[in-house]
Amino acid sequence: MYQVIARKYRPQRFSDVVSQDHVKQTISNAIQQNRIGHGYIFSGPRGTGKTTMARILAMCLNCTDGPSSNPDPDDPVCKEIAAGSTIDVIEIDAASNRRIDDIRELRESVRYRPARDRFKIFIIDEAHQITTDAFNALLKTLEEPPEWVVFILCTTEPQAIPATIHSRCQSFQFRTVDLDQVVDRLRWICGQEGVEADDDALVAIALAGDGSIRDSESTLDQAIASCGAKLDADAVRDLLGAIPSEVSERILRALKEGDAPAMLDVVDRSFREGRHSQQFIGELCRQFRNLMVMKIAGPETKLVAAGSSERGRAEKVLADFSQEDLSRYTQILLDLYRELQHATQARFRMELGLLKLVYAGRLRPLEEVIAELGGSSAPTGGRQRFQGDSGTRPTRSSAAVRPPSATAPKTAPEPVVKQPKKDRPAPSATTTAPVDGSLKARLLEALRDAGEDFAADALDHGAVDESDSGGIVRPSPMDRTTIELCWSSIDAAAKIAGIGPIKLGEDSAERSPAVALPEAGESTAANGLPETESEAAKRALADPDVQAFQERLPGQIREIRNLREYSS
């Protein structure tokens, strides 16, 4: 009879276990030193040898010349174990013996030595099934066993023991093994059988193990019984579902060409050969994320599992993309793929998500587009960028998002420089609205229209009167100070009141002869602000950075403030 390839080459010997290193050395040392425990706790992901070890470690504890670290498989007693033909080392499934009563029976069975080897061993596979009084009766007897009795706890959910379990026995972490390990484990197994494999065949049946050894095989048995004595790469994936090698040649040549219609096809082809939408998305988010990685450590780093033709194929496409854009692939594809996971329509899901990653590959980084307001160029990250979907596709030199400037008018209006805001006073009651269409009226009626309140309140107390050119300004002793300060807005609100030039007179209570001020913008000094104020915006205007925000967008700068003013 057929025995299957996990059966076939189940390891021997601790020599033949692949990986779990850390496991062998202890358990070896111990042996030799004599100081072996009752309860041991193996635990770690599917098929990466907790239960081959424990069968090994009965082989050292009961082989004829033992205690021995390096049993010999030939031996009449191991060999035994090995079939699982003895009756001191016994196999239990807690999947199907969980219950307090099937602990009972062991607790019984316990208290009997061996019938003839040198220890009664106990193999508890999937251990973490066994109720919770289950474990509660084994409690003492895994405390304080007989002296000829060993307990193997083998499960892959160590959180699902007790606690109480875990500190009567020696708990070990087995591991996933490495990909490289699991495909000279295979590379092995195929000279053994006579099978020729490449290595890309090989690393897709690794990939498909998920690091487990026993899947792993199994997978190889498969793929032997399909492919005959030659395994070929792309036969292996198709028989695997993984994505062929041409399709993603075709996803990487729609990104890099921004070709929508070419994606689509890529998803009517996966679901007209029936392929799993999130198994196929999976898969393509692996390939992306090897691309990002290579990108970042290079070609040939470790931290990527791919055969030499997969690095070899995504060599020449590195340079064709940016860091920042296999990022963001690999991000989109994470997405989708956890939103095909309950998706009822998984076709247009995939469509969209698909698409998505043609116009991703569209957008221009941020800081790209800020360092070209600044004048200075930006690296284009390596591949050319694409706007539109028809006709010729242009570079990203050339279809780059266009500065304001070029539709903005160039000239723009002077900036305004904007006063701390005091406290200001209530309006008073008993103030006499002034005649409508005065001087004074389209003024105050100005000002309170640009949000200046405080101007407004204090020029109410005083006077406008006509001038030849313009108007004068009389404000009231107390509101002279605070007509002073807000005088460029006085200024600009009289402009766009109509009323033309205006200057500041004497009070209105003195009536003396007008001393006016200049017009507003031709001193600092004599137009209101204090000097510090306009020295300060300035200074502002005069920075290289803020003439370049100018240029490429003018009429954007609407008041300047001194900082310093509004935090003191």
Ligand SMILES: Nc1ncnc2c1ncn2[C@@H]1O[C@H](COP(=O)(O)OP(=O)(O)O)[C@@H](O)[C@H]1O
Second form
Amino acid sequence: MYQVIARKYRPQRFSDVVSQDHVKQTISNAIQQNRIGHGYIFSGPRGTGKTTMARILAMCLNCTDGPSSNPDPDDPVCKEIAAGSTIDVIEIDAASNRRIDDIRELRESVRYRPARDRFKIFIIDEAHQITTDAFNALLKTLEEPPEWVVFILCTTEPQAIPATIHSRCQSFQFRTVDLDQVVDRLRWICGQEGVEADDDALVAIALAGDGSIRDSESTLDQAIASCGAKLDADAVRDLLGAIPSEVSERILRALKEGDAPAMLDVVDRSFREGRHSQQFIGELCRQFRNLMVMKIAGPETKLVAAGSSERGRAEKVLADFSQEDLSRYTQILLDLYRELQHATQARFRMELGLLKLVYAGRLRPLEEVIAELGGSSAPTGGRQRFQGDSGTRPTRSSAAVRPPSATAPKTAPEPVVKQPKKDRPAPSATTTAPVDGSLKARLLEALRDAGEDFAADALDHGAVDESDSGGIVRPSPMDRTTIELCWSSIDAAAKIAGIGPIKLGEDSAERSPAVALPEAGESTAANGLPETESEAAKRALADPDVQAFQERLPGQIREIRNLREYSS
Ligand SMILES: Nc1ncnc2c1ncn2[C@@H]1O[C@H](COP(=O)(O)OP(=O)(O)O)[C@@H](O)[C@H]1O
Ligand SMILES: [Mg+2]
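Other form of same protein, the form predicted in complex with this ligand, not the form predicted on its own:
All chains and molecules follow, beginning with the one already shown.
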């Protein structure tokens, strides 16, 4: 009869048990020193070897020439224990024998000596299921047990076992098993079964097992049933509903390049392939968390459970993302995962969430902006990141931060907020560059050259008007947010195209004089304010900190209020 892998390969001696060295060592020492306790609690996650170890301990205690810390699995007693057919090792499933009557019965049987072997051993599985009354009934027995009795309580929830029981037992915590060790075990089992499996396939199976050997073995069974004697990574990932590595790579590329359409395509494909959206995002979350940890602790870190292909991929992309980027992505994905829990409209949520990832890569850390506002002007040295620029993206970094030296003006770039018009210094080389083609066409070209197609598409729907100092971008109402998000790329492109400083103006479709903020060049007074604006607004806009704020977050000052009008 076919026996499932998890049962067929249950370890029969300590040395076969994977991991859990602290438990193996302590118990075999205790046996060698003949210091055998009467109560043990084995706790830890499912499928990590608790029942297995309880049976091995039973073998150690009851084997023919024992007690021995290294019993012979071929010993007839051990064979009976392995088969679960010996009368003196009693396995009780506490999930179905949890009531006080069951425990009374157990207490009764404790009083009688073992029928044949040295010890009468009770292995109580799922011990946390026992009711409080039943536990109380067990206390006395555990405190003063007959010399021939050993209790082994196995549980995944040690905190549910009363302290009074804990204090009468020796406790051992089992741990989840490291990915490498699970993979080694799976590889060994495949060898025994004559199954050929590539490493990535085994890693995918072990990842699905989440540190539980039994779960991993069950998945291996399923994979062999589905794929036959040859397991390849993609087929296995497909079977498990895991994200194919090629899709992970596309997502990373879309983030690096700020490619929103590619991201929407990923969502579309995942829906067409019938993937479970929350599971998909959960897996993505895991991958980004791993990237974040690898960014902090290095790609070889033991803090992440990842196979060699995931590590290899990480090594290639880590330089493209900052630590802040990665923690922001992980946070967004966690939020999305939570949202998808009860979500209707999973597709829309996924699209929104993944687009948010793309946009999040274009944001600058707030601390940096504040530091700049508090300090003097442009960031000095170190990492220079602009909105719309990851700071590490090869296509953007240097171009967005400053123009290449060949075309760079010798003078410093002109600040966005100007002197009063009459005092304005002679225009710099940048602003007097010869004009060929419309401003918009030049700006679009510069943006596309810089690989900023997304920003260019948004800009294309609006208008770019000429102003005294440079240009005024008037986005279409639909594209305002995108333009704002991409502002620093557009700003940098304007400098490269020789247009000079640009400002974000009103929407192209609805220019109304009601907008609070003036455009450069439209006014005749200080700071570009129309003469009719209040003195207080003028003063506010002339403040160097406000100017710096406007320069870095263009279009974000929506309203100016004179607080004196509110006091008194
Ligand atoms: N540490 C381990 N080493 C090797 N195999 C293990 C280990 N833990 C679990 N297994 C595999 O999983 C199966 C179930 O393990 P078990 O001991 O019943 O887990 P639990 O911790 O849930 O009691 C075993 O038959 C064995 O195949
Ligand atoms: Mg068990």
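What we label the rigid core is the largest C-alpha set whose atoms superpose within 1.5 Å from one form to the other. Keep in mind that this is a model prediction, so the values were computed, not measured. Residue numbers count along the first chain shown, from 1.
Asks: Rigid core aligned, does the Cα position of I165 differ by 2 Å or more between these two forms?
Replies: No; I165 is a residue whose C-alpha shifts by less than 2 Å between these two forms when the cores are overlaid.
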